[in-house]
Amino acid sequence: MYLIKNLQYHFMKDLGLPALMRFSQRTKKRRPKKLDTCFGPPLTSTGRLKEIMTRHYLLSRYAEGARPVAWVTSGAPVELLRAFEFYTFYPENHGALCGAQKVGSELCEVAEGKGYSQDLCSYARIDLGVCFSGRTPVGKLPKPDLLFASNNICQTVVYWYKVLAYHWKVPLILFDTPYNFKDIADSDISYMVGQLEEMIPVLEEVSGKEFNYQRFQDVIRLAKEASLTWGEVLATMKARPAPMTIFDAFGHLAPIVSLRGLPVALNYYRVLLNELNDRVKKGIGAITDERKRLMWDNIAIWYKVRDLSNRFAERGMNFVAATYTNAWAETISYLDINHPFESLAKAYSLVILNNNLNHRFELMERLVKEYGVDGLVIHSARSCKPYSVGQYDIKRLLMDRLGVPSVVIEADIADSRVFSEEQTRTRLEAFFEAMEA
């Protein structure tokens, strides 16, 4: 059975899916797009992004039984799994996709029907809803052989993945990262390195492959280069006008989350970076009349990305920085192929959600200065309490220190039922008046 599955997987990977996608492109009816006068020309790289992510989800259907499959949290050190050739699937990315496709609330309701509270993270509820119902906008998800989670982003993932482990009857590996109250201690690093080393026998057993140190180093190198290139992509928005918006970046973030450590992610970001640099040289902006530059705090409101993008662009306001997109570039410089375990411990334990609020404030203060930010939009996300804690204090401090006007939007990352159109409109109108005064 394994031989058949493996042959099928490689056939689809090398021949079947490329042919299917070429045929789809040829037969797709190309409707002329209505050009919005608020925006500059669309990024051509977006087409390549859609191909990469479509292929990733389609190929996952054939990975089960041919490759070891792992479901992974966005903050887990996936580089270790890559050394064992796991096919990785990210429920959080899938949750964002469900939110953007406006099916998030429906899937949340499935989980709530099984007794899970509406106050839980909507990514978790969507994921559980998919497991209970089998419904997903991507057709089918691969059954995991392993669950790999880290609590560096929140504690919810620990209990969420315990439920998944019970549902799928598969092992769960947890990477426990001590919270960084001030400065990371050597004892914390040693504790995390010990965990990573203890994972190797489990990964060998599940994958059926021996640990290859050289391959591990190669993956670390690829992951670091891709993340650094992603950082350069974000840095192009320091230009005036910015060549893309944070709403664009929310979409282009997908490969660095789902495909980090693979050549496809690095190659894609090099292409995207070249296009953005070319736009900067030619003075091509993401919006046609960039008068104000904004920063976004917290995860995107996935079901409202397009609406919000239009609403701000109509007023000449462009989002040029975000704490969320910055997270996959901020700590990656710690990665070191000569000290892979120690450097993974540092890179993954010093991320924004595992760090103190003073660190978050200093990060946001730096981004405001570096990107020439005129105003701040804060998404207070019902789902993501660790990301939303302290936002009102940071809002006040940034106003006192830098005089940056700000507004808080209360919503959810993927569950549209808690979004109030009227409340949001009222708050944004007040914010627009303050910005244009």
The other form holds:
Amino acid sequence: MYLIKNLQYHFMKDLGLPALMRFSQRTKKRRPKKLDTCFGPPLTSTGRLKEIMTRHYLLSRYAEGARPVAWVTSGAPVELLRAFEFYTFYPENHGALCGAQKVGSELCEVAEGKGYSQDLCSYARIDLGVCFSGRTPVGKLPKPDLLFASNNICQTVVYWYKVLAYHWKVPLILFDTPYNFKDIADSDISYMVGQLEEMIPVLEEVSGKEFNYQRFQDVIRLAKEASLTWGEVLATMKARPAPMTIFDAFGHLAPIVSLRGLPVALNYYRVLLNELNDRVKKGIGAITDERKRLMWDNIAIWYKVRDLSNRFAERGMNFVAATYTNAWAETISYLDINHPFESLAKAYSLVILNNNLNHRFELMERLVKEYGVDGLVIHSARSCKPYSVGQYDIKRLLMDRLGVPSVVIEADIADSRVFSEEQTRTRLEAFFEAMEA
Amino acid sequence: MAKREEYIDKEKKEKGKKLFGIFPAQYPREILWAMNVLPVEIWDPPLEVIHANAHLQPYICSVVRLGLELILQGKCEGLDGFLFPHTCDSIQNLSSIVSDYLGVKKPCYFFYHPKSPYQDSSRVYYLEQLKGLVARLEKQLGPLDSSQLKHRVQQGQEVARVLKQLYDLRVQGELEASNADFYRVVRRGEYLSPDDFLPLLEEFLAAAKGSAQGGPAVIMSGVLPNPKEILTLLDELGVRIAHDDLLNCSRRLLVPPSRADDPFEALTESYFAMPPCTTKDSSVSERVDDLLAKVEQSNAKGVIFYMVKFCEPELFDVPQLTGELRKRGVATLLIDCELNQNLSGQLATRVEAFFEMIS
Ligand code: SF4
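Taking the form predicted alone as the starting point, write out the structure of the form predicted together with the partner chain.
In what comes next, the whole complex appears, and the chain from above leads the way.
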């Protein structure tokens, strides 16, 4: 049975799905796109991105029984799992997708109906809603054999994955990353290395595969290169006009989150980088009249990306940097194939959300300077406490020390019910006035 | 006995103790005692929140909000330092706001404790964390006297032993004390030195032994029993809290004794043997088993989940816990509250309805 499923999986991955997608592309009726005058020409790489992500989700249907399946948090050191050939599914990425397709709230409601408070992270509620109802815009989710979480982004994911472990009756591996209050000590690194080593027998058991050090090193190399390339992609936005907006980058982030350590992610970012470099050379901007350059703080408001994108572009304001998109480029340079465990510990424990707020302020200060940022939009995300607690002080400090004006939008990442159109409009109008003065 | 503020003041002025403000929840108090520090826990200061709103969003819980308010209102001037254990995302970031952004001119310490599921590396790490904390404290407070630490660890175990006796009597219905009195005494441990807390507990134990009133028994789960009116209301209805699963009570006070001779080893052993808790990422199954055992021991008819609004670690577990309890015919009541807010009439009605259901 395993053999048949495995063959089917490989056939679909390499031949079936690509052919299917080519066919559906060809038969799709092409409606002429209405081009908004404030935007430059759309990125052609976006088509390739859609293909990659659609194939990844479609493939999940063939993964069960053919591959060990792991559900993974976005900040977990997935490189170790790749060495055992897990098919990995990212509930946070799926939550973002549900938010963007405006089905987040109804899935949240399913979880709320089962007793989960509306005050919990909406990614978690969406995921639990999917688990209870089986409903998802991608058709079907693969049942996990393993849950893999790291609290380097939040403690929430651990509470959430404990519920998943209870629901699916599968093991949960936690990569516990001590918070960097002042410094990460040697004992913190040894603790994390110890945990990674302790995971190996569990992963061998769940996957039925022996640990292959060589493969592990290859994955680390691929992950590092992909993250560095992603960093270069973001850096193209230092150019004036910036060749893409952060709202585009929110979408292009998906492979580095979900497919990190696989060749497909690296190849994709090389293609994207080429296209962006070309646009920079030709002076093609993401928006036609870039007058102000902004930075975004926190996760996207997925159900409002297009709307916000238009509102800012109409005023000649382009988002050229974000703490969020930067997170997958920031620490990965620590990865070292000669010291894979130690370097994973460092790279994953020093990410923005596991770091003190001084670090966050310094990072933002650097981004403001390097990207020529004129103003900051802070998304205070009700779902995400580690990202949001401290933002009010950051806002004050950025104004006091750098004279950068900012606005706070009180909203949520994927649950549109908490978005107040009225309040947002009032705040943005005041911000636009301050920026244009 | 003197009121909290007077007592703390006296300890500083008359006994020369250093005072540390401690944020919730799990920390090695014995180390602080041994270094002549009085740990003063900050759970629910009786304040109106005014200034903290400029730093925290409305969706942050009232434990964090009130703790910050206490600092912003200048009520921590007499303290010599702060300690922030790694309890949740909000306290984690609060530690950084206080240490990095507020310009508080006091030493701030952070204590990271390993999270479950535990491995061998977790034990090694916890021991190192204890020693690392000592090394950092020594820079401010001078060297730790190891015989003092040994003494304080033994004293901590003695406190836990008497507390366990009190809890056992309560489970068996052999403690006369009202809910309000029980928690008033137990919560004094949040600021009393063990030199004073231990005799207080022993005195209370001797005086309160006796048959409990005959009403139905319940278990209270959650973070802390605030406002006190909830306890009084239960007393008036004749409902006895026979056991609890409260973060600031049994989950960190019922420390199982350790036989280890080395005090650091003893503290490590105790940490890993403590009851399951959300702040240590204990699994849902462990929490279900623990709660069911408490229900069985105390013959409780129901469990009250007394939640602090926006407390993620607690709220995630509630549906599983209530589900398992209901499957076994145990009634449950979920209350979501803000600290220091009076009980609303609606809430009192819900509690009364719950009482009727379990009577
Ligand atoms: S949105 Fe925030 S709280 Fe939710 S999973 Fe992501 S990092 Fe954690």
